[in-house]
Every structure is written in structure tokens, then in C-alpha cells.
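Consider the single chain below, provided in C-alpha cells and representing the form predicted alone.
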Amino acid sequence: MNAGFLFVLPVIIPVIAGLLVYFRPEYREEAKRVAFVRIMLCVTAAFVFLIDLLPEAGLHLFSLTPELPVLFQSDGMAKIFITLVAVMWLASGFFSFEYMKHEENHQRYYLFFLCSFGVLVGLGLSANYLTMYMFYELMTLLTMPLVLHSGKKEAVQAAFKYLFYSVFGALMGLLGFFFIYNYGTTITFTAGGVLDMAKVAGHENKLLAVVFLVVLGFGTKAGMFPLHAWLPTAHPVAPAPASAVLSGVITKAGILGVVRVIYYLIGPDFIRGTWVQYAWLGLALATVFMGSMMAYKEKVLKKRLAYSTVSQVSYVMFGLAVLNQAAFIGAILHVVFHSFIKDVLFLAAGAIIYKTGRTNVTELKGIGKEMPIVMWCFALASLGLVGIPPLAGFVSKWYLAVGSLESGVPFFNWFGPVILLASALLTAGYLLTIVIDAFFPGSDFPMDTLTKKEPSYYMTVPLIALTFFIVWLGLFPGGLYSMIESFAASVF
């Protein structure tokens, strides 16, 4: 099989599968629908993993004009992103087979869930700005119905808020496309940047302003202040498996956009030491601290986790804004680790809601006695998010701090690690208190009223598998580190 053609299969297979699930009447029957979706998820993931094993390659799909081709490529960044997409869609998809039993409109849910899978693989494989932008907009349109799914008033409001913020951010990204097309030698992603400095001469300030708007635009999907408000609104109303991929993967699509534009089109040297870098660092750190504070105060479990995502994804934005290799490696590591951790946390929250109906953190005392597997996974993921060694989150935060200290950026080189440490303490406050209450509710708690409420293997197996990788990647991060280091060196 031609390696280039292989790129198309994990994009079109889930899209076709989603359409079949929705339009074929036999898939109204639960058993047939679950069996078909399960096979399609596994087949798509298998093609993604096969791409990971092959050498870097590309594919010219077609051209809108001779200057505007639609291209795919499988470089290091692409392989990391599509692998994350595949793993998270497998875990959330299998989890949903049980969870969606208490939801309606199953066929519609799997239509958009599967189509989003294919589009996100296409986004990860995009080789130029045009292709990335096309898939980026498709991603927004196909994931909005996941937020809208219940059809309740708050879901409708949240979905339109998500759509408005996303489209507004994408328009700022489109502005960058026009300027890079004008001032660059190509729109194809090239490590180190593509700016034609002869054309840029005399227009530096204008281009810097555009770059800042592009960072804000893609930062919208990543939940960076001031365009973060969609995230804590959308997560609580979406089904838990959808919340898991919104937090674990969709926010990383914004990160992917920033990485591609800054490191593969503009070039980090162009903004290093400019007001754009300082403003970006300031917004990222403000978001880190603000998100942690809001999570600490929030009582609704899924909304607390949503504010946590606002904070944690901006760890990545901070690492990218430092503009050195160590911080870049830390940022990409945190993309991977946060995806695993936050998927576990949202899926665990979904299992709790599904089995008990409890949605507030104040209602979770003693839940560890009722759902020990779920809460042990929640506990290990929480420790990883805090950054406790030897779990995955520690490694990424270590490199973020080291990169910041080595950067020499005035003020931010030491202030960054201080904010990251303060955020870690707040993270411990809003997550570990849940764990403590879950397993140690106090001597006056009526333990005799508790009964085992562990969910089925469709829920527990994805949780255990993801938690295993949180531990494994924390203990043995060398392979992932080497992979990231190899393409990080090319952009500096």
C-alpha cells in the first residue's frame, strides 16, 4: 500500500463510519451500533499507529490554486498529535458505550464523535497553513454538536458560546494566513520558519501585531485568557466522554496551531525579545494562576476540572512562549501528559455521575469506598497533575521550569517557575481534597450506608489503561523525550 494513500484512510474511515451509524436504520439497535463503532474506532486507530511506525512522508491531495495545495505530512509533531487523538478517542469511545445509555440520540452522538475523530487526524497531518485551517474550522463545526448534545437550554447556550469564541479565534488565525502568504516564501510548515526577511523589512511592527493576534486566536481553543470563557461553560453540559476529548484533545488543537505558526512559519527568532513574547508570557502565566484559583473555588466537579484545564493548558502556552529548546520539550511533554491525565479525571467524573448522579465535590465523601477503582484512577491522575514524581506530570513541569530559568528573559525567567509552583499547590488543594474525602470521610461518616457502585468494564478498562500510561510515562519518559527532542532541535 502506498504510504501517502495511508494518510487518507484514518481521515475518511471514521467520517464514513459516522455517516453510516446515523443513516443506516440497523444501527438504531444498540448491540449492532456498539459493535460497529468499536470496530471503526479500532481500525482507524490501527492506521494511525501504522503511520507512526513509518518514516516521515507526505501526500499532495489536491490544489485549490497552484499556490494553494492541500498537503499531508507525518513529521514528529504530527505523529504525536494523531497518536494522542487515536488513544483518547479509543478510550472515550469505549467509555461511552456504557455512559451513553443514560443519554438520548445515540446515533447523532456517534455521527459527530466519529467524524470529529477523522477531522482531528487530518488536522494533525496537515502540512501547510491552508490544510490546517480547513481542518481546524471543520473540527469546530463537528465538535459543537457534542456540546449541544442534550439539547437543554444551558447546552444550547454553551454550544453557541463555544462556536462564537472558536470562530472569532479562527478568524484571527486566518488573518495570519494572509500575512504569512504575503511575507513568507511558502505556506508549507518548515522547521525554523519561512519568512522572507527582505519582504519583512520595514513591516516588522505590523507583522508582530498580526503574530500576537494569531497567538490569541489559536489560544482561544487552548483556553488562554482573555478568550477562555467557553471552556468552563461547555464542559459541564457535554456528555462526559465528550468533555474528556474536549479537554484532552480539542484544547491541544489550539496548541498545535500555535506551534505550527510560531515554530514552523514565523520562526521563534522573529519574536524573541519583542513585546509579543513578553505579552504572551504574561497572558499565559495569568491564565495559569487564574484557572487554578477558579478551580479551587468551584464546587461543581466537571466545572472544577474545566477550570483546571484552563490553567494546565496554559502551562503549555507558557513553555512555548519561553522560546528555548528545554521549555519547548517541556511544553510538548505536557501536551501528552495532560491529555492522559485530564481524560482520566473527566472519565472518572463521568463514571461517578453515571452511577450516583452526584455532581458537586461536596457530595463525594466516601465515594472511594463505593467506587474504589474509579477513585484510585482519579487519585493517581490528580497526583500526576500536581506534579508529584514519579508520575507523568512531574517530568513536563520540570522541563518547563528549567527552560524558564535558562531563558534569560527578564523577570519571567524566575517569575514563571514561581507561578507554576503556586499553581501546583492550588492544584493539590482542588484535587487532593476530593481524594482525601473520598477515601477518608471521617469517623462520623455513616460507612454502613455505602454500597459498591463500580461501573462496567466499558468504563473501568479505559480508566485503568490511561492511568497505567500516566504511571508508565512518568517512570520511563525517555523514548517520548527523545522523539520530541529530535524535532525540537530542528526549530531552534
The other form holds:
Amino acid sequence: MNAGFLFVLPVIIPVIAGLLVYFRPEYREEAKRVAFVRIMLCVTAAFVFLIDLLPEAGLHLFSLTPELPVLFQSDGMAKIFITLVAVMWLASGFFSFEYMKHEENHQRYYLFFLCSFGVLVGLGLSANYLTMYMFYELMTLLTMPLVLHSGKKEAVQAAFKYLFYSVFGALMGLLGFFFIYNYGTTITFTAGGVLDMAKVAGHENKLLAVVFLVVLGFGTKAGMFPLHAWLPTAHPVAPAPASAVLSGVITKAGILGVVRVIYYLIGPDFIRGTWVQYAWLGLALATVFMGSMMAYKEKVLKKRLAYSTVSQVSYVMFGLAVLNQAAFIGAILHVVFHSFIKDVLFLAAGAIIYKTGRTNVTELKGIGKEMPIVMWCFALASLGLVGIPPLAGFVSKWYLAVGSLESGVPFFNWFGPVILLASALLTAGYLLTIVIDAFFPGSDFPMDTLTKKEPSYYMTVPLIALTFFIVWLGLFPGGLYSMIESFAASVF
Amino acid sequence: MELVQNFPLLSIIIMTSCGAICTLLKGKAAKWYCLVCLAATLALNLFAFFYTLQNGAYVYYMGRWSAPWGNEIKVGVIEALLASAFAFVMILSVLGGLEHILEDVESTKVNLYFVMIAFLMLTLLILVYTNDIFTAYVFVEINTIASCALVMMRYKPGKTLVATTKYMIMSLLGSSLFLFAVCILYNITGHLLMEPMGQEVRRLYAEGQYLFPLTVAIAFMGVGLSIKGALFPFHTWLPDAHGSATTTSSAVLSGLVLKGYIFLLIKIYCRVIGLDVLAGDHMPDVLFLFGAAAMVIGSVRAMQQTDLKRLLAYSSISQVGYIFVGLGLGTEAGIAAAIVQILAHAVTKPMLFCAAGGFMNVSGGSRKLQDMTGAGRRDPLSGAAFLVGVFSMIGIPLFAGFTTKLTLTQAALGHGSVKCVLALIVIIVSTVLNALYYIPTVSTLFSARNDLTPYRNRYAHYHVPYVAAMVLFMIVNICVGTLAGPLLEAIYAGLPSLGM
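Okay, that one was the form predicted alone. Can I see the form predicted in complex with its partner chain too?
Then the entire complex follows, led off by the chain already shown.
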């Protein structure tokens, strides 16, 4: 109980800031609004980084009933998640200052953008199921307005689709909460699980079914088959910086939910070797392959990226479902790397839309000459996602494959890596073709007529910074690896 | 006898006299007098609540005639808690709908409205406290009359009149069934007080005598009070009556009147019949099934509504289903969950109705959802209250609805039979359905599309009573959500005196 009070600040500051932006008339003026939001983003991120630096701590806010407290803690998983949130919100926030110039309703956008920042930090810091569920629901409700931002019919429809899928998924999570509350010794996240085996005896099948539903429920947010259909509809219609955080971070909230429930409440041993593990592996692999295929077929750039998210987040799901340490580390590494990569890709797509209005991949010939910085970032991120060393994606996929092969799970131990490789090929197919067309449009393409359209620093600096991290983490993943390893060891 | 022990009866006397005196007063004076009396009732019952919390339940003999002859009221923790909550919600509903009362009711009849409010409060107090089954019947009837009058007070002939007549017929059907049941029970036991009657019923059941009349009585009691409590499939009167009444009436009818009957049913089933006898007759199973059906069908019907008040009325049907599911589990935890839901819904639904009234003000008095496009922006206070209500209905932690969901699922898991699975399924399905119709409603209310409504330039003018009511409603809702621990403790402390 030393640094505990700090936990409230990064949750509450962005929420208050968001309300101020929305309700104070002086923030209708763009310059003042941008200055204020910029400071608030930096302050919140600073608090998040401060929490990272301090040793692990907990905070007991208050209790619903004696067994149901609202608790915060900063363990390894929480630190990784909130850091990701802070970095992505900083990058996307700065990008928004320029991008939002061609959208309307700025105050509303920043209200929900900032509020969801606070809520996601809260989600990351949650130390028990109750707190996590509360922030999880709030996250859905606060990010929905980002999807329907444009107010067009398709945006509104997409937003409701998002909402219904998410609420349904979260309620399956709630079902799990009730069962764990009944069959566990506590609802506080404890590495290795909290199940009270004396109570569980005789009810294993019921509980396994519930665990499966919980995985499906949180898997909804992570875009896992069969509840993935909202993702390719909802992510592309949001403004680009919002799509970036939706795809980059909010899908990972579903992953966080699964990690917390499986590794910190149920315990990996309970489902190892059961039908739940096999079904989960199967669904994850199906999603990996299907997402890549759909992305390959899709012609609209942002939709293609959304399908790519479906596929990539299920890499993480696969790693979690293998239930051993190497795959777990690979999964968490992939959470981090995919966040950076997908943020860059969406922001680059946003920059292209902002400057040229082009949304279709066939229109992107020669764009490498018009917007070299943006496209270089896009190219490096694409290579990272395909998994070419020394870029970030390689390391995570390596551990995923190694973990899977070591695991001894029948059939899936070799089938998993095969699917992952096939999907990597497809990833190359749908991303690198864009890059190739952008830089080498062919000899008959009138390259000389193109003019420079590079966007302003608000857009390029976040892109370059994130791309730098993709390269950096690919070259030197050791620090991150040992951090993940330190808490991965405790859950097995 | 300690002074505090007189307080429940004193509050009953205050409300009776309030009703009588309000007939003589002019509208405005009647309003103030009624509010003061309600506040006094609230204070007295709160004292009684804290007294019983410390000293346990007690029986108050009217006119010092002891059982089995006299009439008595029994004051336990749950009774006092519910009485205080009902008084509190009544005050807030009156404050929240005050403007509409003055608009909707003919100016010469405003005082009569407060007469009816006073009588309604009186009957609710008696239904909660009485230990005499015939007194309960009498006040069920008075309650019916008062609530019909409250529906009809809205000065618009036609639809309201039809709604009231429908309500009246269904209500009378319910109370006559109840009367039959009372007659049968009196015949086979020879008592009217609940406790002696209960002992006699258990003896008869153990000896295997009069089993058929007993079953009939249990069934009539259940069906009669279910009609009045708007349990599916006897709910058809509710949307018309609640949808067409003035704001306060809708709030009070949905939030309190239904709960008065349902609590009476719980009390009779626990104290007179006993849960073991009841289980032998499979009455809990029947109530459980209809409750579960109500949870789903009420929500489905609510999805089809375009009129905000009817939507809220259908949502009440689904919420009443939760209470009956709790009761139908037939366990201590189930009854506790039912009582939590009575409280949670009593603080949530009136708030939603009052907020709907606020939206009507900025939408030219229309109740159509489309006309209310953006009403939450033009009237942010009602908008905030509506949001709190919706969060509670969807069951987000820290709001009242979550407490219900938590206690009800715990009760279901403790039950551990096929009912457990069924209960969990309907809770999840009904929550999803709640989200499906409340969230689109919220998005319409906060929509920025000005072209859909002709009332885009009407902004809210707040009055002190309305602001106070809405703010208090929100605070109470969050209190029920966050102070679940002490609340459950109090309810469990009160269950033995209910006859568990």
C-alpha cells in the first residue's frame, strides 16, 4: 500500500479531462482544445509510466460486500497492458490533432477518446474479476461512440453490431464471474488459479462448459471465431486514430480478460488436456486462417487491416490455448508487437485517406513517392507482421511455434505452426503487395507526375516513433522477454 | 413498550389523516401537506428500521387484543426497510413529476390527486406491515381504488379511461381470487392472523387433512396476487395503465404498487403457508416458470415499442419476472434475492419514468421516441438519470441492478437443480435483451440528428423539486449498488421474522 493512491490518477484524469473538453465552451476553439488534450494525454501517460517504474502495489478502493472489493494492482501483466494503452493513446492522440481536421464533432470525439483511455488503464490495473468486468462493460459503452462517429447509416449500424456482440460477450464473462465466485476461494486474480477443488469435485463438466463460454465471451472482443463478425464491420468505419486503438489495444482487452480468467482464476491445469483446450485451439487456428484469407480477398485498405487483426489476435489466442510457458510468452510478446504494428498500419492508412482520400488498395500505386515517410513506416510494419527477422513479429511467432511444438498436445502441436506459417504467407500476400505497388508501380506508371503529399508532423512523428519501436523491439527483445518471463513463470 | 415501537402505526395514522385533510385543502396546500406527511412517514419508518435492526422484530397488538383475536402488525427489519424505501421513492416520484401533476390534472382536482397519493402510501404501509390476512384484503381493495384513480387523474378522456377500465377489471379479478383464498383458509383453519393460521396450516398438512382446499387456496392466492403484480401472462393491463398515466402515477405504480402486492404474496407464502408446504404443491415451480417467461417476453415486447413510457412499462414486466424467479427458487437466498430486486427496481424504474417525463417536456409533450431524438442533450439532467437507470438495468457493477443479478445468481447456484441452469440462462438472455432495447433508446436520446424532431430548440428549464428528485434518485441507485453488503446483512437478519 505504498504507490496505491497513484492508481486512481491515470484512471480519473482522462475522464475528467474528457468531460471538460466536451462541456467547456472555450474548448470549441481548436487551438485551445488541442493544447489541453495534449497536456492531458502526456500527464496521464506520465502517471502510467511512473506506475511502471514503481514496484508492484495494490489499492483497495472500497467494497460492495466484504467478499466483493474493488481492487487495483500493478503486477507484470497489468504493467505491460497499461504501458501499451498509454503509448498507443499518445501516438493516436497526437495523430488525431491533424486527422480530425477533416471530421466533425471534435469535442465529442475527444470526450470518448479520453474517457476510454482512463477506462482502459483501469481495466489493466484491475485486480479482481468484479473490477475488471466493470471496466470491461464501460469500455464497450465508451468506445461505441467512436465507431459511430461519422453518424452515417453504415457507421451507426456497425456501432450497434459492435455493441450487441460485445455486450453478449461480456455477459458470458459475467456468467463465468458468478460461477467462479461460487466455486473459487476468492475472485482476486492469483497466479495459478483460485478454484476450490473440494467444491468443484463433481461439477467439473459444468465448470468446463462455463470456462469455454467465458473464453468465447472475451474472445468476442478479440475477434475470435465464431463471434468475430463485428470486428471487420466496426473497426474500419471509425476515424483512423480510433480504428488504430480499437484494433491495436481494445482487441487486447479481450486477451487480457482471457489471461486473467484462465491463468489467474481458473488455473491452466484445470483445462489442460480437456475438450475446452482442444476446442479453443481449433477455434483460434480457424480464425487465424480465415482472417488471413478474408484479408487477402478484401480490397478496401482499412477493412483488409481489420481482417488482418482478426487473424493476428487469434495468434495470441492460440498461444494462450497451448498452455505452456514458451507459448504464453510468445502470446504476450505478440500482444505487444501486434499493437505497435497495427497502430502504425492504421495510422498510415489514415494518413493516406487524409491526404489523398484513397481507400482502395488498387488506388495506391506510386503512393510511396507521394508519401515516402508514411509508406516506409507502413512497409516496415508490414514486414514485422509477416515475421521477417530482425523485426518485432519474428520473435513472438518464434516462441509461439516453439511453445506449440514443445507442448505435446496431440495433433495441434505440429498443425498449429503449419497454420501459422501458412497465415504468415498470406499476410505477406496481402500487405507486401501494397508496399510493392506503392514503391514499384511498374514502368508504364507516370511516376514523374506525382507530387509530394507528406502530412504534417502531428502525423509523421507518431508513425516514426512507433516504427522505431517495432525495429528496436525486434532487435533487442531481451528486456521485454525477461519481464514477461518473470510473471509467466508464476502462472505455471 | 418503547416509544419507537409505535412509529409504524403512527405513520399509518399520519397517512390516513393526511388523506382526509387533503380533501379539504386547496391544491398547493395539499401538495405541501402531503409531502410533509410523507417525509414524516419516511423518518418514522427509518427509526423503526434501525430499531428492529438492533432489537429484532416485534408484534404490535392493535387495541391490546392479543392473538388469536386481535388485529396486529408485525414489524421486522425487511418490513421497516421496505416501508422506508417505499416512502422515500414516493416522495421522489411526487417531486419528480410535480410539474406534470399540475399540468395533467384538472386544477380543481389537484388536491384529490394528493389524497390518492396519501391513500396509496397508507395501503402500501399496511400491506407491508399487517399480520392479519383480512386486513390485507381490505387494503388490497383500497389500493386498487387509489391506483385506478391515479391512472385516471390525467385529464384526457378516451384512452386513459379505457386503460383504467381494463386495469380495474383485471385488478378486481385479482382481488376476488385473493378473497376466495382468504375465505378458504379461514374456513379450514379458523384464524385470520397469519401466525396462528400458519401453525394450523402446517398441522393440517402434516395430518393430511383438507389438502385439496389448501391447494386451491394457495393457487388462488398466487394467481390473484400475480394478476395484481403483473406477472406474465396476466400483464396485459400494465402497459396501457402505466403508459397513459401522468409521470408520478406511472412511477409510483411501476415502482411501488406492484411491489406491495408481491411482498404481500411473499409474506403470506412464507409466514402462512410455509415454503415446505408450498414446495409440496409445486407452486414455486409454477411461479418460477412464469417469472422466467416474463423476464424474456417482457423484454421482447419492450423492443417493439416506439413509445418511451410503454417501453418502460414492458421493461417493468420483465423486471417483475426477476422477483418471481427469486421467489420461485423457494429457498432463503431466493427470497432474499426477490427482496433485493423489489428494492432495486423500486429505486430504478421511478427514476426512469421521471426522466421520461423530463424528456417529454423538451419534446412538446410527445412520448414517441422519435420526437425525443436528442432529448438527452437538451435536458442533460434527465439524460444523466436515464443513463444511470440504464446502467442499472443492464447490470453494470456499482449500480442497483447488479446487486440483484449477483444475489439472484448466487441463489440459483445455491439451488443447484435444473432450476439453477434455467435461471442462469434467463438472467443472461434477459440482460442481453435489456441491453438490446435500452442502448438504442439511449443513442436516440443522445443523438445529434436534429432533423428527426421538430422540437430541436426546446431546452430544459429546471425546477428545484425536479433537480432534487433526480439527484437523489441517482445517489440512492448507486448506494443500493455499492452498499450491497450491509443491505444483504439487513435482509438476512429480517428473514426469520418473515417466517423462514
